[in-house]
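Encoded as structure tokens, the following chain is the form predicted alone, with no partner shown.
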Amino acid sequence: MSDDTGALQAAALERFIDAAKRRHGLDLSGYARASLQRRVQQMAERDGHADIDALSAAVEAGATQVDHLISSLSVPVTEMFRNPSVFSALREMVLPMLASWPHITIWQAGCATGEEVYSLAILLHEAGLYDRCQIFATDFNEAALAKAQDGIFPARDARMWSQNYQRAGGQASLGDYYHAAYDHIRLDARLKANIHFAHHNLVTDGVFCEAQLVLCRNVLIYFNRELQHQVLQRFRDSLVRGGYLCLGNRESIHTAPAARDLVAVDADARIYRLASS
């Protein structure tokens, strides 16, 4: 790609960002440009537009609804017990400490289609903590949230998820937590009992709870550094003293102001703890 072409595409992306904000109040200005450029280009092609400027014109004209924009641009890629070593670390190092609180609040931010929050629910169940937990699972993608709330997933993924579960130190069989029918599995209703699925936009919405554990994995990688720092501060402000933060394996707190209050518990698993004093 020539410098001129790259500059033109970058300018088109900025016009799209302006259009989304003017028409729908959707603020994409803090998203990392390279990945956003790919997703907007893919959306333009899927929707039959000649280019990003044509998509922007459709947005400006109100021909593209905000839910469609969010569904098209968000990245709800996840799986149960993704990165099993992280769940093993949560099981061994974090859950025993959570047990010291009489009531446990957990925020799973950017829960996408819910596979990870159900994985966490299984960990808590096996640790005997689930009944005294409330778990807030939030996302700004309403379609993904609806799927998460259903707890129904393609059966083709169950074998890999079972392997992940065992590698994460699972104490039973993953099959004990779902019912299979036709080509899908439905997760057991007991895993949903203490999970509250809710809309929350990490870009614009603030702190809403005090939590002993905040998980947000593989979301910050789509934000620019300034927005990453803002969101990390929001997580830090959501934690009680001694509370835990778990990020994705490619995410870091090192340059963020919030890092001064957080201590690495397991650097490889990206698990941090808010200093107690």
Second form
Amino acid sequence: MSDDTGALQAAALERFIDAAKRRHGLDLSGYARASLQRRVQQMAERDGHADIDALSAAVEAGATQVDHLISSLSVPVTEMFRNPSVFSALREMVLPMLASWPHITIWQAGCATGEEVYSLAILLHEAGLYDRCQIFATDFNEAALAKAQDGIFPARDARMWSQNYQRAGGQASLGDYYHAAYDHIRLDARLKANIHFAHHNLVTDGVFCEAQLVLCRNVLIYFNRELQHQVLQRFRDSLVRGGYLCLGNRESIHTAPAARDLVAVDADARIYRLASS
Amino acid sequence: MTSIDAVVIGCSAGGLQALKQILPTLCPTRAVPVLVACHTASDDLRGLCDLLSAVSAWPVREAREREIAAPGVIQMAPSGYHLLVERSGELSLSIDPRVSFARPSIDVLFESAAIAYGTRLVGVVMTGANHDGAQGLARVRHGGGIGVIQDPDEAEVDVMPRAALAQAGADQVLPLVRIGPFVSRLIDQRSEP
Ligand SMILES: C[S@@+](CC[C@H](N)C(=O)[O-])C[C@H]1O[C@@H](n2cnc3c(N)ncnc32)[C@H](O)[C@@H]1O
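Would you mind generating the form predicted in complex with its partner chain now that we have the form predicted alone?
All chains and molecules follow, beginning with the one already shown.
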């Protein structure tokens, strides 16, 4: 065994990235490689290929669907009220300011299976703002979007989510917002009324809407710095003056050119505001 | 002989005590990055890092995404995130599913490091109550890196070192007091011209 094992694996990944681009126009070139390597390897194994090169050959031969590629490679791991302190910060610092706009548009990018946007909907409801809101929740994983649209989740997660909700300063009980049946929970339809789920690829698609709040958590960590900067610029361009951006707890805007216009409102919660001039 | 350019360490139950013991003597003349995945419950690593910094030869910090794996710094995976290292030396985080019930996962860190550093890597698996790290250490050794395992007989919880030994084998099985000196010596010997 030699130093070259890693180089060979990395080279196979680049060939896969080329194949996905050529065959499906799916651009993965801006993704951080280490975690992508692992996911492509797992996809090759799941689909019964000997290695990544065999998977790439299948892609080249047109034997895979683009949606299958995306759902195999994207990571719709999420939960309700993940990092409760972020949701209490949104409740305390952002929602009261949003209240000053007659119509509120919110873009949640990378919504995965929807738990986060429903959490946000609950906050807005409790603040009496929900009826004034239009919420766009986007992702490039169609299978995840379909689940988000259904709003049906495994009951086994509900206990942890209730705790998160309480820690986020929830005013009622999370159980008030869903109907439990057997092994799943179904979120109340009134939470869905103003949420529009839509396909949007952050790599290739442009500004989605003009928003008072853009929420994009735990998506940028999968991108290399250049793509992070590009996507942050798109978020910045989507925000109205005085609008808010909320990122994941371990993401940052430090080195991005867009950071020039964004002021930290709560650095720990990764909440920024677009300066007004 | 190729030089050693990084050290990865994995530990779980009893890991904090183990880190306190090995980090003071992990002090080679030639500085290399040290990356740690330790399954801790606390959301905020600041206290833990301060505590370990106070006893370690090198500063201990929480790893941040897109930062470089810095020589002479001990970088810990944040809780709730996998820590990975790129071939460029940049650090990445992910919230991919848990592996062996763990996030951060030792397997994920070690596997990425094996691809990034190959023969220039030392992997250390210590005390813990699950099987995380066994697969990762196998990858490290398969890539030509050096595998070190804490002697299961003295480990606070022996499940993890035993699992690693069974699946990956080891170049050295050592009590905690000898791990730091061994790794340091290896780094310095390999860096001699
Ligand atoms: C780890 S989940 C984060 C879910 C949620 N925001 C949270 O923090 O709990 C990452 C999501 O980003 C989506 N994603 C990754 N790349 C994307 C892209 N280029 N365009 C749109 N969504 C993307 C994935 O499909 C996945 O659902």
